[in-house]
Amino acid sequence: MVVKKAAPIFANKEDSNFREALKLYDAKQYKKALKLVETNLKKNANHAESLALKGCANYQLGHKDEAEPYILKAVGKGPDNYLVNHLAGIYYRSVENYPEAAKWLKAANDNGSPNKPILRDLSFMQTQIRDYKNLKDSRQQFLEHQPGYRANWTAVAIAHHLNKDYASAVSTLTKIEGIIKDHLTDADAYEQSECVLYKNSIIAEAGDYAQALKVLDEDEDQIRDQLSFLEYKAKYLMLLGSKKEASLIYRTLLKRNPDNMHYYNLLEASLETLDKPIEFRLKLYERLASFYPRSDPPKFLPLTFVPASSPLFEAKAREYIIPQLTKGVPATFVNVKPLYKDQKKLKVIESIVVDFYNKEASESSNPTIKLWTTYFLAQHYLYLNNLTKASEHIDAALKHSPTLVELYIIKARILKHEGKILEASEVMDQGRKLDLQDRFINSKTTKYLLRANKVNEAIDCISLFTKLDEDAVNGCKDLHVMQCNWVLVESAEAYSRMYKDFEVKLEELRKAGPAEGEEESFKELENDLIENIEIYKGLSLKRFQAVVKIFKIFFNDQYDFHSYCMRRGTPRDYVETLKWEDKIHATPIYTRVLKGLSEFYFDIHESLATKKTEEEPVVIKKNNKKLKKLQAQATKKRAELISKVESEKEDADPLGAKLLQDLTNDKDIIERLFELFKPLIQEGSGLILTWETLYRIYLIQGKYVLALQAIKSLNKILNPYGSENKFKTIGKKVVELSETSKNDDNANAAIVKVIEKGLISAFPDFENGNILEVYTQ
């Protein structure tokens, strides 16, 4: 690459103020710095370094909005200074504004600065954005500038890495390894075993597992992390074909470890005793079990594979639960329930427990055998979704055992399936109340009076575990603090519902109309539930918006890792944090937030396209002290709301008046959704929300060859295996696209010719006209 000169710089007379001005910058000295910056801009109002520090300092400061626009009239005075080009990027790097401060951090690189760490701070930014093309080129660059330190050979060598360059990977790795082998003292030791550990999990990506094992075999005594050596070797050892050498290996980590379920599969395939008679498996399930007596694995796991028919599962069935029973492990339902997926185990298994329940538990001098195998057959019935028998069995053992809190937790679970939501959350309470302490009935309580729409009650519950500030009244701006996410996602939700049931009233209200001489105790009624109507739903965006704000930190948080990962030594976990953020908007908890927000957003573009203007409260006239008596209760009682909502410490808008306000005001509101939902077209592009979502946008948006793709990208998730169902939703999607394109009068004549051709070639009973009557699934 060739590197421009660098652009002449401090030739003016007010070079001198403007150096003094930058160490105090560097000093954190802002005020000052700004002051010597603005005698500058007074003599020269073009002077683009004294600008863009401006701007800087003015960010510094808190003058946000007043940084952005001196930042631009700097790089337009100054486009190839590579000092307004630094000060650029690091404005925008403040701003997290990633792709812009790596534009600027490179054009100061390549107008001749002679700041290298510059280029450092670049290959932050290109990781951020996932630049894994230009990050190589920084990280060679500046490993030449700095070769002393073997944090920028990892460097270089994870952005090879990360090109799918493995032989320049591995040689990086090599080459430093072979540099500082004499110089290794004991500190050294974990960075390099987790160093060469990487090496070779890069030379096994690569797909050369004989090279993989023969350099592990070598590096054996450099190696600190002695699982991971023996997980790799015995890897390796599987995909070459050497099984026997597999086993042994396996069996050794079984002795680390002998509760680990995935270790028993592995060994048995690498004995090649899967296609083996049950009979002999069993006898090997038989001699582990005998090595490692104290765990579960080998005595569940013989019951995955014998069928249901064969009376052996009865028999090894019978020994793994009876003891259970018999013991009292509240765990018993749980362990056999992946076993309920067979129709017929799960059968044999009641008949077994249904039999010692009648007979040896009822017989039993020891109460507490009925007990826990009462407890056993409530969870049963209850996954059966026999809620009277299971109300039933978990009725008896509250009654001999009304202290036992787990029997509450069963209990509340039936009465939610019953329906019964705000039963449950009582009932869920009353166990709580039997142990204090216990941080998971705690939660579990909370969800379920959430669940009730008790979020008051919930918050309180949840603040026992919560650190409360002095003037706090509940954890609720701790919640927010320690970013708990499933209590926002809750209690968003629970609002969201809340507002509903308030609008449901007010259409039932103004159906019915006052009665004769109700006039004004309607009008007051009808104000209270428009005015609740705006609080719950302002508090439900809030809510949900709280959470979106809570991803992006953890999406921002990985900057700080691009080098602190680097300086300890640990890049298999960086990789692996990297791939987790590249997915961190596909998780459950996220899309359920998502899904909230665009029931939000569709409803207010609903609203907006029919016209519908917004509720205003009607005013009632009153007399002066009436008034003024309902106005103070109004604020007392505002003010407590308030009190016990505020999600942070002087909350400017605590109720999310103004966020719902800003988002009826928006008129691209639909694009805001389509930003929201843009990473997971790449991130959640398996998730049946995604297109469903994006289809009903670009619908509205007109953008109908998209929304084809969308309807194509939903049908092969319903149809994984390249099955033929014909699922309704697809249907009427079809049908919705193919009317809305021909009906839409701005429609490209061509384009709405390629959606019909698009929809016959992908859905070839649309063409006959039968295409609602065939997908009916």
The other form holds:
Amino acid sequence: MVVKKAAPIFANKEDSNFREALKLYDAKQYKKALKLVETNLKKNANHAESLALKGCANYQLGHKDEAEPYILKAVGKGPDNYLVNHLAGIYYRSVENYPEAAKWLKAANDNGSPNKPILRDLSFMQTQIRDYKNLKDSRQQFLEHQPGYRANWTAVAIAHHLNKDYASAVSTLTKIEGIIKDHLTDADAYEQSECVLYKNSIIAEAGDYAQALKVLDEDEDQIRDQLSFLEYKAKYLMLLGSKKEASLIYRTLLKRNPDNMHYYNLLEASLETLDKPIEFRLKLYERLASFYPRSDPPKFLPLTFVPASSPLFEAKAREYIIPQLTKGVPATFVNVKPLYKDQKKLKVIESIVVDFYNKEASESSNPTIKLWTTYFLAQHYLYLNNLTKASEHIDAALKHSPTLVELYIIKARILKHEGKILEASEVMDQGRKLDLQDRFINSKTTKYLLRANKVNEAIDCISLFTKLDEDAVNGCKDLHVMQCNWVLVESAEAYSRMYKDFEVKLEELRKAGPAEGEEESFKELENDLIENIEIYKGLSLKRFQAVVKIFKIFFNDQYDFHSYCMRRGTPRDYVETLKWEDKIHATPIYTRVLKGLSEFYFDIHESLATKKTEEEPVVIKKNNKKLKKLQAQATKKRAELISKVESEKEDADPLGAKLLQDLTNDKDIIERLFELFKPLIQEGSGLILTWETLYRIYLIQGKYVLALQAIKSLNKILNPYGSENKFKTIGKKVVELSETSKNDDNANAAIVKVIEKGLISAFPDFENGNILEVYTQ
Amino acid sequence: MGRDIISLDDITPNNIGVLQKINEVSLPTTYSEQWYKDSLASDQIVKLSFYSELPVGGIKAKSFNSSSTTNTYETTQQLQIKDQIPNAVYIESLAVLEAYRGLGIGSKLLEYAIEETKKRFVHEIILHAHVENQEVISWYEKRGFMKGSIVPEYYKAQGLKNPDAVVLTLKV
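Switching conditions: you have the form predicted on its own, so give me the form predicted together with its partner chain.
Time for the whole complex; same chain goes first.
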């Protein structure tokens, strides 16, 4: 007999109350729901379900601090109750604690919840935390629950793919294709095409190119993305050795896009011309150039393989460069710059352009030819770091045509290289004024102003291109909303330079001491400096942290795609996105932020360690009137500054003072820093910064074995391709690690021995005791 | 051949700096910020000229009453036509970067001013030129301008050596 699982008639009052409350909660009537569970809890304080719901309702009503305690209590009382599990899952999902959310949603399902959509939510959490192993099961179970949607099949295939179970992924995709074949409408054509290509890419990823090729041809009429079709096909043919056939496809691809440099290289590979004599290859490119006269690659590529010693190079280079100078192509220099890696080619090009400059360019009736040639030479000499000559040329060009914006950019760059940061920003600004709607020079000017520590001017400058909220004085808030990371990082670094400047000034001031009778103004000056240091330190920290926050958002943003991409049928792009998310912390702009932050953290740690008691700023006693006036002035000045630097409306901590305070009071500051760097162990294992910083962290934490590993990893990066350079920084660290571990009374003696042995085996010079003399590079 | 290598285009709030730059480096006289801002007013005759897409020259002219004779450079620049009936067009500035002279750019700008003058149903174009600058005077004479009276000390406040100006007029 089947046991009917209906609501028992004799359910106790609490349960029925709870059910009622749950309904209210689902209807977003949180207040009412809360009231109901509270009456329950009055009667029975241990009613787990009510506790859980109270936690959730509290969260929804904004009592965020009173949410988690109830959830914890609830799961303590009823760890096997699927309703409690589910509510806990929902709570942790809303606070973006995905590992906990996944744990409790899984428990809800395992404990027999009949609510199947839990599985879907669970799969999102599992993807978010990269628990691919369990992801497979939840996606599969949900498919069994709802097999009528293609999205669910695709989701299962992706789960298999992420587990590198290629065969299961392909068979899942093939199966749904078979089921759906006769029911496809025009509206499904895009999804069908994408799924077919996805399947194909998996077959290829598994290494079976012959099969991939066969299936690709079979599916051709289903595929709408012709570009991918051709690129896949050509790749498979190449890998299978059918180069002749591949070459035909590369020719088709070239016809579609003759500006893709890649295709030319691949065409040559398929035609096996890469080892042929230069004359042969030149003929090929001449023919291609005649097919595609408006494309750059067939003209440029020969310059990469004709050696500088061949007279052909001179001829070809002239043929390439001179028409561009005559026509006034601003990017001429940028176009030839890749050739400069070869010193001899650089010399040939130099003589061609100098020659042209002295003769044809100067004699031409068209003044722009001389102008563009001068512009080219300025960039050329800048590349060679011949700043005198570069200046001469750019000044001549500026005198000739002071209305050309590009010239100011190069002039500013030259000044920057001369170390004249302030002048560089002024020149850039002159150029900007010629064309206020040129976004490129606007951004450049902003950057140069920031480099010159003129933060307010910089923000005003870029604010021409930001949204200006009502009663906002500049676009600082919008730059945060728009996640304009480069401005934030540059600002943070500018603020950091500024507070360090103030620190130097403060030190000088204190060293000099107050002049006689000037004690009061000395104190005033001192307090002023201390205040400025605090402000800019806080702001710097605040801007760095803003980028960290934005990257958290970048990572969390993928959440929506776990369902969206299934429904839209874009599995290929989805998998790409996941891979991209897996390494966002190694993005250069982010590692720059980490570098900046690590300086902060180490500085604070050190100042705490040395327990340097900072003198409290002494309040100067003045007659009341004067004091009041001064205070009013200070408040006004502060308010003005805040209006300029606020990162969001009603910013509770506009100057980052609280951030700085919290950080200074944090006993585990090094552990906090480690948390920031943790993702880099995986994502940024090839970066010097990763291991330099981790080494310092481990050393401070007394994790010597890990510190040893960090030195080894660092050494590996510094010595690519198995070279054996002996770098100073490595030698220093080896000695430092050895000494620190030996002098550490808390260290385990066995570990110290392991370190010593490890160091010797990794760096044999260490045993000889002269490592510092050998490691000098 | 595609487009003409010389072309004219409007001035906008975003490229006033270009006109300013051209005048600064090409003319001995200076103009106020306000003067440049005025160039956006619709009653003004203002154009930039481009050579191979590079801005190299500019003209600014305005409606004028020939009876309102003034005798200094500054008041002429500030003069606004209000109650008077315009009967002429006055060229306030016409400049081409040195490297781009002799290519027909200035003529093109002048032609434009002449066309605009005709559209306003007035038949005279007036301007002041520095008496010492023979090059400029003969440039205008070649294009049909007639020398008129000398205005003594016209450019005095501008610090030019011989501050007298000659009035040049063209009947159109």
